[in-house]
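A lone chain, given as structure tokens: the form predicted alone.
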Amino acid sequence: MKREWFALGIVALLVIVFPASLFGYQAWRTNSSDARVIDVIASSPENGGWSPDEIRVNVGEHVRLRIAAPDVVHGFEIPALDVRVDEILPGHVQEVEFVATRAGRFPFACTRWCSVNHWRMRGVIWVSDPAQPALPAPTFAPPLYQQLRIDIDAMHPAQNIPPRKPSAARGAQLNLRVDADFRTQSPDAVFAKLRADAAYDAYDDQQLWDAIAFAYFQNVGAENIANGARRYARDCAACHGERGDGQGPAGKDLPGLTTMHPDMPRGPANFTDASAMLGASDALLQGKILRGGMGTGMPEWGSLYTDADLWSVVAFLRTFTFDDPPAP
């Protein structure tokens, strides 16, 4: 009998006491720091999106987000606070900790393509400073397209189209200096200026376009193009297509520019369209990304991208109309 009671005691120890102590240790380890734990659920937009989609914390507060994904793979990013979780698998919980050092309103978003309505996976973290509860709202300079009074909803077709796709590699061989501010001038305007200058009479149209392609890539730099390529693949390719031709699977049913005028193209912008792209300055393209396409299904990215990120995506978009970008 004593042996039986001893055996039952061992079983109880293994089955009940040990797991309980293990779970207790895990709970103690999870809560042993001074972090405030906030549970967040990431569901596809059709299933509710982020819950909660608004989080409030204080400056200097140690926060641990426990993010669960019940349906499909999601990601999580607060760009302005440099907080990121690359992958949250269905049925799993990922944790990320941070301390907000400044007050403000900081959007967060899903970074994995979770549905055709992926772009709606947005939320916001409000960071308050208890010492200064009534901080004045920050002021920002108007975006460049507004400063230049560019109508980003209008078509700006190029008046000059190159015989073939401009090549930076061919342009590099010409040793032809091109001084241009591509943020404020479209490639078409730069070409027209060069073509009207007698100093360039010895060069044919294709050579001038090749020189413009080389000058552009030299100006923006390889690292900006690489950064833009990463963001395009993550956030844009599903609608605009991997080749930039507007044939992405998620964008086919979007109304596109037909919401502006019935004669305009339907669906996402085609970045391989030489007339549209060469007639657009970088400021115009940056404005489109920053603000989004009103009523077209194109979301705004100004709240999620830094200014540098916006310009890097524009730099990458030029690779669809200019060949041979520099390798990073």
Partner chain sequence: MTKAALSYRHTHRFGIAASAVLLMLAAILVPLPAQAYTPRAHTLQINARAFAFEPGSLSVRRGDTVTLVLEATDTVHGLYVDGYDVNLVAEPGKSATATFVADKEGKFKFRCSVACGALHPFMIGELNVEPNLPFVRALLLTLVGGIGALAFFWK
Given for the second form:
Amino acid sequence: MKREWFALGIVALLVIVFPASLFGYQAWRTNSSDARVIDVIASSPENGGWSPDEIRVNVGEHVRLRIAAPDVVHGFEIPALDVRVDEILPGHVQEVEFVATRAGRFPFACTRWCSVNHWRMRGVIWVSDPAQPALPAPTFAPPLYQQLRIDIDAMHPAQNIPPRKPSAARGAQLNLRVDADFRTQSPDAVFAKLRADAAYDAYDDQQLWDAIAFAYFQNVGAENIANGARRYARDCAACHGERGDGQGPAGKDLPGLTTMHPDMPRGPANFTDASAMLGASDALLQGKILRGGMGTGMPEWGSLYTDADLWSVVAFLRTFTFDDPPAP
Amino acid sequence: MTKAALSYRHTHRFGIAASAVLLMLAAILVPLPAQAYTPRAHTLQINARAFAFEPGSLSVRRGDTVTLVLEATDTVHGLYVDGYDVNLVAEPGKSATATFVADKEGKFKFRCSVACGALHPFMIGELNVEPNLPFVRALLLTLVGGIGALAFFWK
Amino acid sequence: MNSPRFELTRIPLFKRVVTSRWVPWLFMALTLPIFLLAILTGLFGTPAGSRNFGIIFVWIVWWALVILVMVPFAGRLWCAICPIPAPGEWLQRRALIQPRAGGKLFTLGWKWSPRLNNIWLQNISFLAVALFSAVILTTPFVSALVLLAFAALALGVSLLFERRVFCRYLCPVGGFIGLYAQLAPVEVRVKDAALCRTHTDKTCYRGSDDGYGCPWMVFPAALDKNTYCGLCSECLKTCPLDNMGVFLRVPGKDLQTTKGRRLDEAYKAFIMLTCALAYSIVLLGPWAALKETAYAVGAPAWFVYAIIFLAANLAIVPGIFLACAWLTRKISLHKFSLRRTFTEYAYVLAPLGLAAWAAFSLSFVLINFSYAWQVLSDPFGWGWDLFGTANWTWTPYFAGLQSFLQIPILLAGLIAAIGMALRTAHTQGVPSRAALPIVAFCAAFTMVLLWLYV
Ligand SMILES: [Cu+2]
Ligand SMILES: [Cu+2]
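Form predicted alone already given; the form predicted together with its partner chain follows:
What follows is the entire complex, opening with the chain shown before.
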């Protein structure tokens, strides 16, 4: 009989203590840390998106996010707090720690294309300061397009189309000074002004366009273009296409501007369309990126991008209409 | 059965087994007639979505230079080609490219290498590098082996 | 007919192990927590199958162990260490090690219907699992529910019926392990049949203070095939004359006679053969629409898939074989009924089927085995790293070489099947050529698999 009890004891040990210790280990991992552990589940929007999608922490609190991806690859970023995880593989858990130093409302987002709805996968971190319960009033300057009263939802075809795709490399050879404010003026408007100026009569249309391309890229700088290219690949190419032609796989079923009028173009904008791009000022493009399409399928990026980021993607968008951007 | 008959049967069977094994070796080793062929270069575009490669089968000839362009349409997918050790990872908006020379003939499965959901382990396509000599040899082998077995066990 | 065999129980150490009352308990006590872990990880762990212990250890590691190692080399060995019937068996015996003196089994003692004294229920249970395999194999939660259901059923059945009724008649795995165990080079048999005839107590069937009567409800003294012998080693313990032994033998010896061949077992052979083919096409083929249909349980297209799948298993493949059997019968001058011809030759498919399963399993097991290292360190996918292997990357083993392993396996299966087909003809007393249609069937099947794999 003694050996029966022994055998039973061992079985009980294995069947009860072993599983219990597994769950115990997990509880210990959570509770033994000096940081506040918050479990976050990253699922594609169809499967529930972020859970939770609102996280509340305090200023100065040591927070550890434990992010799990049950379905497909996701990424995580709180741009304002400079917190990011580039890759959360399915079935893996990625931990990231941070201490928020200022109060506020900070959006976070998924950074990998996890589904056609990936861009909807966003959430918010509220950081409150126990010493100062009210959130500071946001300091807010109206974006440039509003100051200029540009209607960013209207069509903006260019009056003048270059005979060939303008090239900054050819433009560089011309040694031609172009003074223009590209933020507020479309390339088309810049061209019209130059053409009307008798000082440029010696140059043909193509030469003027090449000079504009060169001047534009000189103005924004290689660094910005490179930063814009990275963001474009990560956030925009799935809809607008790797070649900027609007044919990205995630853009296939989006309504586009038809939500405003059935005759307006469907789907994501085509950045290789010279007329639309040359007719748009940087302020217009930046405005659309910042505010989004409000129902067209074009997401808003103003809450995730800094001003500099916004201008840098605009600069990169120009490389679809202007050849030979400077290499960083 | 008399002793002599028995031993005859034994040597007889041994003969059959030995010749079958020899023929099977031959099926593995005989040089098969090759056609003259000037290799080409292919660029093959493959779309990956959960849980399919489109197209699911690719055909090239031995010696061809193959450029695979993997484009993902819904989420992150990979493409790993068995035997060629090619591994690509693509994401919507970020396609991936690999170039290699298809120097081994046969059928090589390619499969998704980044977990992408339930059927991920069965997200499989195939690259056929023609002529499919391993298959021809396998058929020869089964024929020889099968006929050998028949002869061996025949009474 | 005496074919050579070697008695393993002559080795003292081996004999001590198999006659120890501790050993079966020890194995089950080891597999039970692993089984439990597979269920717990399935229920509470990550839904990503590739990182869930339950999926990887059941459908890759365990499966590989069973179909590639245990069944071909040791027959029903798995049944001797399987944790699923353990709780029920222990409860029935109210003991884990030593039988209670004169103790009766703790069950309602219902009688199993003689009409179900066959493996039709196992055929059905296997088909049921097979039909949903695209989901069961890939979804940890569902997989865990299935395992739980097996365990619950085994426990429930043990309360109603004596001995291992679940294993013998219901377990979906047991059916094919039994079929293929006949090919194994290991057997538990009587040492000297004459001695048994002098022993009227039949403790091997009825049990004694040293052990239980055969839990598998076979009469060890008359054992002549492995199909229903669970290698539990009770008869080695209950035989007072020390007349039971474990033997190494000629592989496939059980299939040398055609005695007692039955339609239910024949169908098991068809189901296994068809499933190996179906999986090779659906799961491993390049046809994505098929996979998606098999996975979309409940969708209209899935019902079409289900009907075709079941028809292939129960009617189409057996039907083609029936046509071959019809030809065979014609060639052999109608010596036996069509049903008998069909049934007796169907056993030829055992080596063919085992080879097909081994070939099929090899490819996905080698490709996905590296996940095992990951889930060892992080069974739930909760971000653990117990042994430092949690972040090892997926590395397909022998990728591109699988077909060179599959070809010889399939070839070996075909040669064995051809040998068996001719032998069946000879035992039936008909000329060799009668087996030709069956041989053609086997060769065609092998070539289809080769075409799929190579
Ligand atoms: Cu995501
Ligand atoms: Cu995939």
